[in-house]
Amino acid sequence: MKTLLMTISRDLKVAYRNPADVINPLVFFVIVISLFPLGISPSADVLVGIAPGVIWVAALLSCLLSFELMFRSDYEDGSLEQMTFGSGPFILVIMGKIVSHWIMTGLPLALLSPLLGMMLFVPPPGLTALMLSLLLATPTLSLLGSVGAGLTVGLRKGGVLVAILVLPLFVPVLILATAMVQTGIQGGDYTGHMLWLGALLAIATGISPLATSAAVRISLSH
């Protein structure tokens, strides 16, 4: 636990010193959603129909922007290679980086989502479903994205390759999350969607840190 907490604390301090890396995905999220009422229609009936897909696609793309940064600074200064030989288990270092990535990216997106949902005329039950879907599914995105980030850590401009690697893995999360928000907007019961998203999170939590630690070691060995 000490290794895990130290890694999270270190990454949050690094992010505090480089706020642009944290703010850019959030600004992108807000801008993309803000443009839809201007580009499609200001009508409430139109916007509430597309709101689940728009908000979730924007959130997914915002997360993609940040995956390349997950290991980049540690790789460039050589500390990532030292971590692989550290006294603590390397998988806990990886887990700490995934948690800190979610705190800096997924959590702010979830907290911003009700405000942006109101801008798209999402009713209160839909806003609750939207926030819950982001809180449940964005950790899964961080876990799955870490695998792609680990595989491309030694490559220059690996952001596009990360997107190609992880986007197919995001499709089930995107489908379930948007369906959950749509069900919430219609006043239905979305407990089943939450259970499926929770199951995906549990599976990703068990597999992704192992796969990411192996991916990072492979990348560093070449």
The other form holds:
Amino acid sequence: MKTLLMTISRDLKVAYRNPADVINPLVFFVIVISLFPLGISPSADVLVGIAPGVIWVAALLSCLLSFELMFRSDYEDGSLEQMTFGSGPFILVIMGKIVSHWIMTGLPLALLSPLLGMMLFVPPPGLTALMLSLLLATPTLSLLGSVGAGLTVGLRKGGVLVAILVLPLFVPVLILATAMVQTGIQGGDYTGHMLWLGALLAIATGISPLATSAAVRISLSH
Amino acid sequence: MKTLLMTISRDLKVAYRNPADVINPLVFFVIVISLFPLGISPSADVLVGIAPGVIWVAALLSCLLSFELMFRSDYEDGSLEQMTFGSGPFILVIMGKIVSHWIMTGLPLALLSPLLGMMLFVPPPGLTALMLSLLLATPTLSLLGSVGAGLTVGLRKGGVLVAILVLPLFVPVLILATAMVQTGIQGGDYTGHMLWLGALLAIATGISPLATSAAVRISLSH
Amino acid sequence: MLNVRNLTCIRDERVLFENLSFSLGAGEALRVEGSNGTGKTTLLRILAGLYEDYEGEVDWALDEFPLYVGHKPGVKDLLTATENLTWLSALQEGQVAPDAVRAALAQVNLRGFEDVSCGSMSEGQRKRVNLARLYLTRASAWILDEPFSAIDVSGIAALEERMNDHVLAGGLLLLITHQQLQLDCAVRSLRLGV
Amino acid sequence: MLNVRNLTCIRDERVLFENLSFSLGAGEALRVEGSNGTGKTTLLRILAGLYEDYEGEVDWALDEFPLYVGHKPGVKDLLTATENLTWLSALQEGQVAPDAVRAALAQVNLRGFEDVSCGSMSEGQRKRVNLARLYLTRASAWILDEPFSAIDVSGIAALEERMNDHVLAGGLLLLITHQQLQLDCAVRSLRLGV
Amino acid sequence: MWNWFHKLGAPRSFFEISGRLLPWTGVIAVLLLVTGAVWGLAFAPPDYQQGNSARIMYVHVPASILAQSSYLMMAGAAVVFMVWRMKLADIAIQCAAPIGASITFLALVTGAIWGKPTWGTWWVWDARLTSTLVQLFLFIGVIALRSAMENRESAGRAVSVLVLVGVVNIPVIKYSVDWWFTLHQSSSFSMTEKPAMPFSMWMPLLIMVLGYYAFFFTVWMMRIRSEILVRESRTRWVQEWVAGR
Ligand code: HEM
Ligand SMILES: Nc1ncnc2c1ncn2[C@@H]1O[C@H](COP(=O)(O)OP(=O)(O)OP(=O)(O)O)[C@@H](O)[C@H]1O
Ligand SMILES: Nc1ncnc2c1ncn2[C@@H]1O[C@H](COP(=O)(O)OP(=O)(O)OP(=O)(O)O)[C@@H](O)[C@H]1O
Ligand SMILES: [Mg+2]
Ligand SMILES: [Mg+2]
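Could you present the same protein in the form predicted in complex with another copy of the chain, rather than the form predicted on its own shown above?
Let's see the whole complex now, leading with the same chain.
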């Protein structure tokens, strides 16, 4: 437990020293979303129809870009290999890194999302659904993404390889979440969607930390 | 001139040794595009309307992710600093790197695009416009992106910072190119758009290599 | 404490070592020698559990993990010397007192750099931050891969003294260095390569 | 060939050197000394044109760029030793014969590793690939920042011989090392720090 | 049983056993495929609605079925590799991925070709199609990860982790995609209602399915054998075997 908290506080400290790591994915999120009115059409009817999909795809992509940073700098300066010598279980270190990743990426995205929803003319009930869906599903993204990040750390392949590994895994989250937002926009009841997203989160929590710590160990030993 | 060719052939050799660097952006492109039907709607009517925007945004993003790789590995292993000691002008090295980036990213994207257009139900005249727009505008992306890549190399910020720096520059390209594809889909004449895209390419060719070589020098001296 | 039996490692079709067996007890120091590329780093990484493509057996009888110092500096550029050292030691030791951290930094001659971020340090200083762990650790086995690289002459002397103390106090030391080594304790030597 | 006048460099409020002036002609060697963090690397990077935040003047009278070897290995992991060396030298020299490249690799004891990618080499071997340029270059000024780190004893001896030849043939040498140096030619020394 | 398992797991004995098996599976595959193809393409009755274009079914359906089970087989090999560290299993994963990817690709392409006459379009974002596409991406991920890692030992383990995470996700993906399709159905096409086929149609289909499996195993074994030769090229027995050819 102490290992977990220690890791989280260290990672947050690094992020505080270098706030760009937190701000950049957010800015990226905003920019990608604002490309769509430019590339497709500025009219409200069109935009509200595509809004859930666009916002969610943008959220996926900005998470994706940040996965790379999850382990890379620790790998490069050798701190990752030091972590395997910790007195606490290694999986707690990994969980700490996943939690701090979510605090730095998923959480701000969720908090920012209503604003972007408004930019795309999403009505208020839709905004609530949007934020809830992000709060509930971005932890799953961080968990699944950590596996990809762990597998590719040290491969100098940029974010693209991680993207290929984890995007297929994100498909269910995307489908459920956008359906939830659409239901919300139409004023429907989306408790069922939330339960399903919760179930996905539970599955990911069960599997990912184990898989990631195995993955990181493998990446270190080569 | 020899410096230019030498650099291109070296970079292509590295890419050949590690084809993933070329294939991955393509796969990313395909995956991002296939997220949209999942996130928005699978119906042909909706998809053909958003197709030009979606394909172009995906192309922008997969270029973006690959900019990072343009100088990073050369920076990390110290070859970039060696390049400044070359007997030929440094700007030729930079141009070589830009050209090889385009050959490895923009060109394959353009060649693959008709297939993806088909998946989003774009009719044949639109497909031609799509491919032409990519062929004409991706060099501009490589040129502009190189400036961002040069400025951020050595900052360990992942792709996000580059994205923020260059995305605003990409806006005119995006608007012109999607307008061109839309005209194509509706069976109109898009020579005017092509001229404009050509003009952007000419401007970028004039400015970017200079700016990039200055940027790289700055990044090195810190 | 350490028992190695029939260790064989082959990388890229090149046999680095074959059927290597040795054992090392408390208070013993082993220096791994050999020219560049003979497999010294690979051997130490195997012993540290960081490389697994080998055959043979490695048995440690240890209560805690060994302390490993590798080619990489092992410090985060964005954190200060104090923060780095606190984190690195806390990870392994559970908890460290701030005073102890300051004292360790002073030992490696980084007084005045406690709150400088490691990114604005010289090569040697960054390495020193990592090596300051030698003054904090309770690990009984040390695995040091070229700890002296980038360190200046007086720094090396201080490190040698610390290693000496460790071995005399019953610690185990595994060391690679291409430089001359002046330890008072007995140092066994293992030569790799022809 | 090199004229330095009133060079002052301040990093992070720390004065590294102030009003440093010296000049160095053909056939002269200068060793920059000082403990860790005194500014040796910074000085050499300034002279190589890689760091620009200084005051004072640096004048080179040279036809071509100097040869610079820094802390980083300077080789691409994905390319083989031959490819790396060919590219590195061709960049500076225009064109190099394949035979010359093979010969240079043999000089740094990498015979048999010509076609191994540098990513699967040991630390010292990677450094040797970069240092093999010393056997190919026509540059008359060499700037070497800790060239001996990670190199084994016999490798250092060979490099020292090469440097000696270079200086005796009228070259200029700027060198940092924390290790002992045995050159037959005269070596001036510049001490940084207190 | 265990004895046998371990014996088969040694690359050398696998090489020898598979060497004896290979001609048989090869012949069976060819026989089944030829019979099925001739029967299905030339003699089976045309579909009462779609006419002759439905004959592509004999290529498409087996490919789709095999595409799914090949991932499961690969996952089986991954479990074996993670649990017993059997080198052969790693080789099996490495060799199965490209075949599986090609079969999945074949299922997609034949499906698309079939879609043109029946649905009037090459591609529809239908649940089955989409999950097949996602599966192709999973295969590609496996291949991409393998090719990105230089060290064979760690590549094997990394790929197994990925394959296992993927296999947990396959039912989730399938489920969510099915559910998504029913949520906002866009077109009236559906493949789920299977026309009750006459014997003269499903028999050649069954033969084709079996033929695809036999073909898959044959190619898989051939790839494994050549990979064994590459990996064990230093050992005496490989050198003797090569010399003996
Ligand atoms: C790219 C397009 C297509 C893809 C990716 C695709 C994929 C699949 C998949 C995954 C299966 C499941 C095999 C199983 O679970 O047993 C399947 C079966 C089948 N497909 Fe397709 N399909 C495509 C197009 C078509 C078209 C256009 C038709 C005909 C109208 C068609 C007719 C069938 C039939 C009849 C089956 C067997 C049904 C069964 O045994 O349950 N498919 N296909
Ligand atoms: N990237 C940097 N940013 C800010 N300050 C730096 C940076 N690198 C070094 N410094 C400062 O400059 C001083 C001199 O560093 P330099 O690398 O020149 O030392 P050095 O003499 O080469 O030391 P060493 O023997 O350890 O290599 C250091 O004490 C440090 O305070
Ligand atoms: N990442 C790698 N991939 C494949 N082979 C490698 C890798 N690193 C090293 N090798 C091989 O293993 C051999 C031993 O490398 P190792 O790093 O153990 O040498 P070393 O004795 O530590 O050398 P040095 O004194 O240069 O540090 C090298 O000759 C090289 O052929
Ligand atoms: Mg070593
Ligand atoms: Mg230095």
